[in-house]
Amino acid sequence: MSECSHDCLSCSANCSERKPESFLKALNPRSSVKKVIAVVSGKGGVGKSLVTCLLTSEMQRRGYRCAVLDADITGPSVPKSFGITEHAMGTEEYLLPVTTESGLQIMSINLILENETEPVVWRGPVIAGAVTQFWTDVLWTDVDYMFVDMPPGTGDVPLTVFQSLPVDGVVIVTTPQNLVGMIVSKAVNMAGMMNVPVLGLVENMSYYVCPDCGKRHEIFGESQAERIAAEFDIPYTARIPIDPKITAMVDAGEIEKVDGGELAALADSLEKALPLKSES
């Protein structure tokens, strides 16, 4: 095809007819990935890798065949929430996750450093190369459910994950302040663009229970999950309490062991919207 001069009256092509180019990365031809969820949010510190990793556990007790892809080059936390210490694995022909103790599968850039503490000083296209890289090098062996832990924002990253991997929807993760109105219409919006559903919301840090009279104290303000929902018509809802029990778990690598009863609804609505076709 000749390079357009952007002279639509000498112009003989149609263009209304042309198929946009499409950026998707396949996979190893040994993996298999059924659905692709992305877990979003429009700022940092609202708790969007413990909502990955709380509700990846959550399908992965359901019974079904759970991964993480870890998207947040520069701020890892999904291997210390699950306890992972080991690294991972590989052939000359592909890499392998590692597996916790429940069979979810993990892949995160601090899987690979030498040292986990070591900084990721990368520049963004270096970045999206790496995500793109746990995409298709990774040998994902029968997956149905991927959550991929992005990083904050809008930019690099969440471009190159929403055009590179087949992402089936997404769920925005929010906290109760009022400017939070702002932050979820960047996402959303930033959905839209990628034709992409958003399937949840869930508000963190939504409430406090006091552990001597049960009172619930709403430290962050009102909640405004419902009315955020409402405004940019998203389905379902979830909102999980500042709980210390919470962090003291994820803390000691046993997020799988932690109740995931808020998000319950949450992951049967992801059931209905994304079921897995049968086998037969």
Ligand code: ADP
Contents of the next structure:
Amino acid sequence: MSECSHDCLSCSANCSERKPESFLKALNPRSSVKKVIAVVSGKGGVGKSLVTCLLTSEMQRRGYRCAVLDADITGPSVPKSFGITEHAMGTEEYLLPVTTESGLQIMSINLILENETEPVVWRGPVIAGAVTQFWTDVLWTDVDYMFVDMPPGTGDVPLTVFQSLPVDGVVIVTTPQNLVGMIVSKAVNMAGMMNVPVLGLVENMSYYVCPDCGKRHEIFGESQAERIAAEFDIPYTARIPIDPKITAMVDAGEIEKVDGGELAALADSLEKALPLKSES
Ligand code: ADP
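Same protein, different condition: the form predicted alone was shown, now please give the form predicted together with the ligand.
After this comes the whole thing, all chains and molecules, with the earlier chain placed first.
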């Protein structure tokens, strides 16, 4: 047997030292991103983008430099939530993210399209390629925490995104009626296959507080967040109410001003689970 070259990519030997092939894409040399957190959901419309934007804003308020990579190419809602109307600019070498009022860096397909109402009718590999380029070709400046608004579901595109970006942790977003174990278990299994820890479960639209009597109504059924989190060993849960004020502020592009509510405690646990190197 020939001597080991330690380069598994160019060697066909099936030895015990063999490392699995890595599909990770490199960030461009002038960018810096310390931690990447993927926000996932079993299906669309459950508030994944809302949670991504609220969590990112909460971390930014704590003094970290944060970014959102909007990987939900066919349903991009991040720029509108932050009230961004301008287009992303580029140089020969890089695409520059758009910066929000508080300094958050954002990249989304809607910042590139001529007309934001244009549908993106691309096939999966092209969509996945666009997301990968948001990682490799955008100039991300000194980002501490990047939140990736993942495409919904557990299909081909989210899988490629997981394989291409160095995701450090996952937050799963769901609603009470979707907490039928199966959807969460698919998301948990996907993260497990990628060797990425699930850091939290957010139950969105969990309840509604009557503005007249202050009583909590669990409109979509009793909360199952704690039970499901225990079943899948997810260390942290947060509940977000249905709140027309949130809808109005998102529509007005003022998501940075929305109070994170229970997400503040989830942000505490993200800081602990993924400390920045200089602090550890
Ligand atoms: P997803 O990313 O899962 O497709 P979005 O975050 O875009 O879902 O949410 C869909 C819509 O529902 C948005 O208009 C959002 O503002 C609204 N929404 C989500 N969660 C809430 C909530 N808890 N209270 C009020 N409106 C909400």
